[in-house]
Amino acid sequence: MEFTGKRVLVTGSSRGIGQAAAKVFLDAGARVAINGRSEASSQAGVEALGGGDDLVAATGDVSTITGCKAIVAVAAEALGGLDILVNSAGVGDFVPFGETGEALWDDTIDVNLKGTFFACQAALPHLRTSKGNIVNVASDAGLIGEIGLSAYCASKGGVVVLTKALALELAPDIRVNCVCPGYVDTDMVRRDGIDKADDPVAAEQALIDSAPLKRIAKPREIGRAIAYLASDDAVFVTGEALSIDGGTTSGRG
């Protein structure tokens, strides 16, 4: 995949998904505005990308309106405008149901899907001067549900009909599909799923067995799927929901 040239704006970049996001867009000829909550965690992400002029800062917390407009403005006047948007902050805690509180609920929703919206808000006069494209991160758990996980589902199959309703509202101009990831190997997962078990080891597994493949996901080939989607080669391709979940949205065996 090409993107010399490209313009690329990713959101939550500093680890996990957005960060390899970012790399193969990096790797494949991109300018990339790498965004953390923090200046410092802004920093590290781009460090961590070995630094450079083809990497910026663009630090902001999505889950403002505010926010989502000054990550959009800095990124936008850093790299001369943006080509590529892709919504890639997140959050999420296994919390049971009837223990998921009304602060809980509304970082799940302001995070994963107003973020995204809002984000989307912000880039539309940019995209629409580039023709540009969206690629939002979603999840298997916006398409089916899932045990511990009622606000996230929440959160994530609204951003999979969000891409649908703006792939048909902006077209033809711009472009707007997700990535439907099933479990990744990233510090979330690990900080916020994994770790917090009473017995890590068969938390581990249990995750790696709910999928037919029989594995997690690595971070860098969900950022292939998002390059993929954002690249010529997927001109013909909008309001689509792709799913790299091992299988686990295939239905039972």
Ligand SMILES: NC(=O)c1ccc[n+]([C@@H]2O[C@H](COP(=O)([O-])OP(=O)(O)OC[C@H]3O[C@@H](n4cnc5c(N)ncnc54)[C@H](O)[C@@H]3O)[C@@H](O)[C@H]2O)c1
Given for the second form:
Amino acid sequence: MEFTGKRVLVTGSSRGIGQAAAKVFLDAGARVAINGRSEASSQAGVEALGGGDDLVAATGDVSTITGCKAIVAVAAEALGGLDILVNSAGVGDFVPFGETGEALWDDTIDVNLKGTFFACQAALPHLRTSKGNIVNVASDAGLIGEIGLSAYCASKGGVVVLTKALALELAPDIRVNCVCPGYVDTDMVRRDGIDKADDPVAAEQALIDSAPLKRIAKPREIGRAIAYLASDDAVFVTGEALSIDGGTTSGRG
Ligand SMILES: NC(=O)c1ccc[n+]([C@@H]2O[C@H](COP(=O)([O-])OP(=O)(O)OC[C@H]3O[C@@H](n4cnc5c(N)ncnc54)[C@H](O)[C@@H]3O)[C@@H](O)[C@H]2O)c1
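Got the form predicted on its own; any chance of the form predicted in complex with the named molecule too?
Below: every chain and molecule of the assembly, starting with the one above.
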């Protein structure tokens, strides 16, 4: 894939899937804005990717409209415009439905759904000018239900249909797609999930067994799928929710 000269903003790229996507774009010639909630996390993301002139920091919190506007403004100013927006910032906690309180609901919806919505809106003038495109990071949990993830499922289901609504409304100038990963080996799954379980080995095996292809995805695999959707190879693809889940959402065996 070829992204020479392309200007890319990836939210939530201080680590995880966002950082893996940023590396794919960077290695293919793009200039990339790295977003974390704090200056320190944005800078850590820039440094993890080797620093240099093709990386800029665009710090801010996507859970507020002010934050989304600030992130996009800094990225567009530093890069001289914007061709591609990737919305990867996200949170997810396993909590039973009956114990899910207002704070968890608000945080999950505000970061995952509201943040995606208003980052797209903030980037709109730049993407109209460049005839660029958007890739949202949804989830397999946006396509099927998952026990203990009701707020997360609601947020990611919202991202999937938001993607389709924007694909219609912003066509023909701006393409809008999303990826729907299954379990991916990032902090969200390992540090905050597997490692905190009473039996981490069993917890990891359960995640492995949940996918017909019997493993957890690597962040780079999702990053490459994001880059595909953002690339000219996908020039006739819009409104797509691309599953990268080892078959998890294919149906019953
Ligand atoms: N890891 C998985 O199994 C998996 C599966 C499907 C979808 N996803 C989605 O992929 C995306 C990336 O997750 P990850 O696995 O890389 O997790 P991660 O926890 O490693 O990274 C999440 C990133 O989002 C950032 N972030 C969180 N809240 C933010 C906010 N308010 N403002 C700005 N940045 C914020 C974090 O700083 C971090 O950079 C998320 O949207 C997540 O829901 C992850």
